[in-house]
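Let's start with one chain on its own, the form predicted on its own, as structure tokens.
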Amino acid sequence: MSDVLKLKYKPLIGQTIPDLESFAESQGEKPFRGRQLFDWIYRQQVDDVSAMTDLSKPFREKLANVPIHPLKMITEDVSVSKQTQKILFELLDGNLLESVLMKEGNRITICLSTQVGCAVDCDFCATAKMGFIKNLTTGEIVDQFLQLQKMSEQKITNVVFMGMGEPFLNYKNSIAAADLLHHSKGINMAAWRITISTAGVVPKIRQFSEEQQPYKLAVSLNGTTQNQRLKTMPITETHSFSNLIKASKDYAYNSRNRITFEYVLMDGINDQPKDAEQLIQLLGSIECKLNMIPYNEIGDVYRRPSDEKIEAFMKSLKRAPFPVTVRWSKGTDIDAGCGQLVTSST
């Protein structure tokens, strides 16, 4: 079937049970056929219509005209350690995005993108160099999971919305994608295994809290003062550092969920022991954990601190009343580490 004909229909991945019930009715079928389709796509993760054996033959013939996947896998890069895979996908409109699969023992984590490019423009991030191109649809976000799961020999255990883009600037579709991942009649991933990250879009943090979203929240902090953070994260001009800390504190208090702060350590920018002391003062009263991420270099002016500086920084954090870990990014040899995802459209 030609691509032109297929584009007459919205891809099935990304559609909810009510969506698929309506679609089935539009094809002259009973609504329960839509529920069967939901089961095949999300719970059984089958994308071959001919294998959907409880659908009627006439319905299967109609489905031959309908695209299932909104994404097409283009290339796969595997790290030397074999523990990280970076996948390049093409959207139906020709734009490109990257996703990452990481293995650590029995823990299989995938990093999903929510935008092509990014509007936040963090100065140290490769994705920011692309500028903002478009928000991904719910289906384009979920399809990353479904295709990576098909590639993985083990079941995906954790999902982080930390790939290309700012999830909270594509809030509606990011939450809808998380809901599909969590749906009990579909993929059925536990909410606590799904983490949504933000660079600090304060109104959306508040909305996330007010809606009592069940998913985990991560905030990219990367500084200890307004001026320090503003040097690398222009979003701080719109959403101030003090408002970000207050919104994060309110979220942790009201949701009773521990918030994760991400802190990218950059040489000469935010890696002094006094910064560690300031972090203890800032975060000490918040139910949180702190992930320290030594900077992944992308060929610009920023550098990763020396091992000695990282060790000194961590030593200063030993008396912190919250858990602190150093998260060494995997797959940096294939540019799959935090802040390294970047594509160019064909």
Given for the second form:
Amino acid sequence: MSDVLKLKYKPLIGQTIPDLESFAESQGEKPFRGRQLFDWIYRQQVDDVSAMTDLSKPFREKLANVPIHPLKMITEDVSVSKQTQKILFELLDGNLLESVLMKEGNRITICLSTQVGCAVDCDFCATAKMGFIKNLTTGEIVDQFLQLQKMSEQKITNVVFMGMGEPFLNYKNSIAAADLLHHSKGINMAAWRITISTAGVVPKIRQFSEEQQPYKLAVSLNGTTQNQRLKTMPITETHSFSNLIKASKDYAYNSRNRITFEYVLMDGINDQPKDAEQLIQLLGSIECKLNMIPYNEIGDVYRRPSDEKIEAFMKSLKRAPFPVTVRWSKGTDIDAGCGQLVTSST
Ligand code: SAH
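Having seen the form predicted on its own, please provide the structure of the form predicted together with S-adenosyl-L-homocysteine.
What follows is the entire complex, opening with the chain shown before.
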């Protein structure tokens, strides 16, 4: 039997106010004790029960047997620049996941995982090589934030769901985690500081749009035609390129937020002048931003284009009616760049 099944109680991190109210009641306490717990865990970010001084001593004694964290920090790698840290966590069932913390002046961005492994199978991504292992619980997603915040000297300003996994194939828990990050009585992070990225699960883009989720949406486009995208992203077979563009367009039309398209630039694959041309055609009428990610090599067949080629591609996009930025992945020396996250279970 796994440790997780042996646990009598669910870890407190990941629970909502109603969950914690019921938990308090199940322990013979008044529901407001649950709200106090919510405040300690998420707003004050205290994980030592003995410090939760407004709870009664008998309740604190009971809480001593209740796990708080669903994750255990195992190791931390720091990039040469000291600007990027990659953290390895162990789940209660022994699986492993990685998260990344990036500093850029006053901006501290963390990159959270939503699954162990991934089922989407993008040909250029290291996480895909693990296959799909499991969906993370809400608590396992939020605990990455809480533990990274504890180790960071500065306040985390931005959260991106761009670590291991496909958030839209773990939709419920990913949204519940974003809701906990955003909750005004808890962590209270502004919705526009939270970005959820998808490889293109079209029905979930539609759901996200219909539910008017306040979080920002990023779509990993990575190609400019059905056939070209299909070569590196097999998900294009199920959710066609044209449906992806259509759903993104509809989202952008219905949402207050600009949509971000990510585009991993791979040498000889999608970095030709006609691709730049096509991007302008495709995205020109969408309220969007295009984020180019020069490919991070993971020891497979794909290569990062030369700096000259990247520059030329950017130049061809100069006349695009939308902003175009380049994201030079941080921490590639510690394999913490986009698409480089991978773990193997102990
Ligand atoms: N599954 C989601 C969330 C992961 S985000 C998604 O695909 O959007 C990870 C981002 O890194 C995606 O935009 C992906 O296209 C990109 N990526 C994957 N492998 C990469 C690599 N080797 N180099 C650079 N970017 C990569």
